[in-house]
Each structure stands twice: as C-alpha cells, then as structure tokens.
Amino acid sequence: MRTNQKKKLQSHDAGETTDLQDSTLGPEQQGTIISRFGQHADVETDGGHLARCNIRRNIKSLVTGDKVIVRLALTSESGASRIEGIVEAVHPRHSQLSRPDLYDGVKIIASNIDQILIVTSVKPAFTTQIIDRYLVAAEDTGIQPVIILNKVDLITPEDAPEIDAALERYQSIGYQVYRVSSITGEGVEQLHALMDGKVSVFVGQSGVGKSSMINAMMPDAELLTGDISQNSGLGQHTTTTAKLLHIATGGDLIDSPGVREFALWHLPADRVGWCFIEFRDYLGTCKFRDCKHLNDPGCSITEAFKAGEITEDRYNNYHRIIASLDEQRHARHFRAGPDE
C-alpha cells in the first residue's frame, strides 16, 4: 500500500494523472490538511477551496498540516456535511509535532511546523520547570523554540527582578523570547513578524492565554478563551480539535489541543540531555560513559555547572526531568485534554 501511495505522489511531481477508474472524481490536485475529523478531513485546494474529504485507506497517517494530493468531486451534493472528494496521498513531512499518548504511544499531532511557540504567562504560575520541558520536546522534535511571556501587564514591582533575570537566562544560551500583552496589545505587532511566512504552533499549559492570544492576533478566529478557575487556578479548556488558522498579516497557525503536563517518558535521559543546548559541548566528555551528571566523578556537566558555564535552574530542571522519567515510564501516566 506505501508503494502504490509512493508512486502516486511521483506521478503527480512527474506531471502524470493516476486513473483509479472512478468518473466521479476530477483530476489530482495538491492540497493542505486544515483539520481532521476521524476517517474524513477538511482539505484546502492550492486553489483556496475548503473541501471535506474521505481519506484512503492506505493512508496510515494524516494530520493537521499534512501536504497532500486530493480528488474532488465532479458534482457535489448539496449539504454543510458533504463529501466532496478522497485525500489520495501524503507528502513527506520536513517536520512533526509529537507528544506520548497513553494508549498509542508516541501520537503524532501536527506536521510541517516552522516553530513551536512556548507560551507561558504570571499567572497560573511562572515557572521555569514547565518551560524547560516544552523546550525539550520541541529540541527533540528538531522543531525551533520560541518563548512567549503572555500577561506582562499582571507582572507586578516584586515579581519583575525574577521573571526578567529567568528570560535573560533563556536568551543568553540563543532562544527567542517575546513578551505579549493580549490585553494591552504590547508585543502582538511583534507577533506577527515572527510568524510571517511561517507555520507556527502554540504549545503550553492551561491559562497561560494561548487562545486569548490567538484571538488578539485573529479576531475573525472565534476561538474560546476559558477563564482562570477562581478555585483551582488552572484554565479551563475550550479548544478540542487541531485545526490550521490563516494568518491575515502572514504565515499560518496550527491551533492543537494539548496537554496540561508534557510527559517525556518516551526519551532516554541522554536525549534529555542532548536537549539541554547548553550541555551539548560537555556531552560525551564525562569521565564514566554512564554519567549521571549529579554527584558523579569527573562528570563535565557537574564541572561547567560549578564554573558557571550553566546555570543553577537549568541544571536543577534537568535532574528534575530525569528524576521524573522512571515514575512516568512505570505509571505510563499523564494528564491530557483538550487545550484552553
């Protein structure tokens, strides 16, 4: 069946039309996957045509951001639900957004994405445990980070000195980082250069504001904001289907539900390491080839963090995660939801 799928999207570059014997449908065209709904997906023509489509059944994966061939129909039926064509095949991905599932292990969420958007906000909480692990995941996806400080107008005199010297941190070791207002408006021109001519995907925890600022960005998205719980603190969530928005100032976005707490179960420590961008000159030059990077002889890690080469909470997040991994692989549990 890959072969068959292989050599259809050959002859589509060649030029050629694939004759499936069906004088229903018209000729191939290439496609873009806006959204998918079970066995069936809504599929944007190059020619700008919103179509819900069957999906072959040869086709074992298909995801929001997926570039494919389609067949539309001839004629179509009336009906907001009707079928108007067959997702024929899937191009390569240059990228794929991914996060563990428990039931089907490593869960494919989104492809072809640019950069990953990790929002964080005041409030529920600031803290950099939470960033530090969506930074892993995007590292290991080989997907470029940026980090979004979302609410600044909530930072209040006390809280100022630390959450700008944390910032200062990430962009001292080469991330991006933007502070947005969905409020006031500050950093959202900004915004939208970032992600001119780009895919991008907001990630993060619930009300940290990823879909208030969606809705700041795109008025016309009529995306659901959820309000911080008065008696948790944490976000309600809206947001139930992957979908891809069009960006009216440029670049697209991919609106994903998420997950409240991004496990990393599915990575070996050394990759949580080589995630760590800082650590990557030190990698390999331990003393012991089963280094631990705490309390271990020669450990270069150990000995750049004491030379001030890393710094103190990013060398604790990263015994954090570690320390984590073992409980997360035996319990095979996360929380998971849809996003805000």
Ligand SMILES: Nc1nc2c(ncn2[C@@H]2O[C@H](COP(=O)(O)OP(=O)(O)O)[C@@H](O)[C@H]2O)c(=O)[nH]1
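Positions refer to the first chain, counted from 1. Since we're looking at a predicted model, the values are computed, not measured. Only the largest set of C-alpha atoms that superpose within 1.5 Å between the two forms is called the rigid core. Compared with the form predicted together with this ligand:
- If you fit the rigid core between these two forms, you'll see the Cα of residue 91 move by less than 2 angstroms.
Go ahead and give the structure of the form predicted together with this ligand, now that the form predicted alone is out.
FYI, this one's just the chain on its own, none of its partners or other molecules.
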C-alpha cells in the first residue's frame, strides 16, 4: 500500500522537472536553501534574489540551510509554475538536524546550524532532567547548545535559589546561559547579540515560550515567508517544512514544527556518556569496558561524582536518560511489525 503510494509520487514528480532547458539558464551562483517542498526549493542567491527552483535529479538530499550552486532562468516565463531556476549542486554540510522517519530510518530536517537554543522556562516547571535530555541530543549533533531560561518574570523568591544554582552548574561545565522574558522584553537584546552572525534553532518543550520568543525577536517573520510558501499543488509540505528566516538585527533562524520537536530519540549508552561533556575526561578509564557507571567497581565516573567533580544532578540525570532509552528500545521491539 505505502510502496504504491511512493511509486505514484515519484512518477508524478518526474514530469515536473523537465521544464527548464540548459540553454535558457544563466551562470552558476551561490545560494542558500530557504525552504524545501517536495521536488522544489526556495533558494536565496548570494545576490539576495529569492527564487523557486527545481532540483537536479542527482541531488540525493536537499534541506533548509543547505549551501548550493544554483542557475536561474535567463528569461522568466510568466507561467503557472513560477519555476525560476535549478539547484545544480549542494556544498558539504557542517552540521545537520535529523529525526526518525518511518520510511528511511532518519530524515534530515535542516543543515548548517551553528547553535541550538534550548528554551526552558519557569512554567511549565523548571527541570534539569529535560535540559539534560536536550543537551545530550544537541551534543550528539555536534552543534553548540545554549540554554535559554524564558519567563524570568515569573520567578518567585522561593524558586530563585534553586534555579540560580542549577544554571550556575551549567555555566561551570562550560554552557552559555541566557535569561529572558518574551513578555517584558528582558534579555531579548542579549539574545539578538547571541544570534547575530549565526544560524540558530529554538528547541524545547511545548509551552516554554518558543513562539512568543520568536515573535518578540522578529515580529516580521511571517511576512518574510508568507508569500512564497503558498502553492496549492504542493499540499501539506508547505505547512511543515523548515524555513530559514533572517533576523533584522543579524543572524538567521531555522524554524518548523519538526525542528522544534527536536529531541533525544535513541543513542547507545556510551554515546550518551560522551554527550555529558564533563564526563569525557573520565570515559575510557573505568576498570571494566562495559562499565555502567553505577555500582561497578573501579568506575571513574562514579569516583568523580563522589569527589564532587561531577554534580549529583548530572550524574542522576545521566542514569535516568539511560533507563528511559532502554525502556524505549524495549517498547519499540514489541511494537515493530511488517507494516508498522
């Protein structure tokens, strides 16, 4: 059933990609993928022109954020298709975000991201467990994470000491921490400075204030993409595709529901350990190679924890993550069937 649907889509696509002849195309230019819809992509050339383009068939993967070589049509045919050029090639990526996919195992959603802004808040309750899950997922991509505490206007005197202490622990192991309120505007200027010159994504649980923060930072975001993303023929892709948005004060934001749902899906235990950055000095020095870093004799992680080099909170969260990933693996094992 699904295979048939896929076949149909592919043959349908084949008819759409042959409407530009080489002789009608201009010189090669550098560009950036602003968004991708099926067999088309919106490309911004380095000259600042936004063009909807076809994609050469030999390009296997093309996502928002990709740096590309593009050729624009010399004469713009005012037809229904509005195809203005073709993406010829993709430059190597320095980073990518992906998520599990039913068909392909993993689906890449965006590329060339410089920093992952992990948004957390006071309400829903501040919790280091969730922050650590996002930190692990971010470290696994190799993209620099930054912690953003939103809704600082809601911090009560009772909650403040615990939150301050937790944030200081993150700073002491090397993470940048920002405190903002998208309601009062506190810290928003610093956020602009953080994002200037970089490509960022916001991730975090529902309700922490990602949308509010993006609106506070760039009230014109919708105007920038609203126009070109209307295309009846491309259906549902248009609502879920990642979009690259320029921030007026400098820097770019890549955003989509898929990007915001960035999460920790599955990693082997040794990779999780490596993603706890302050564990790295000790990894490989435990007595047993398959050390669980719990009650194992000669465990250097546990020794570092007991010596106060690793905090109790991070040590406990490491074990919680390992336990939850084990559970997930078992659940998946039981669910997996031929048509699942």
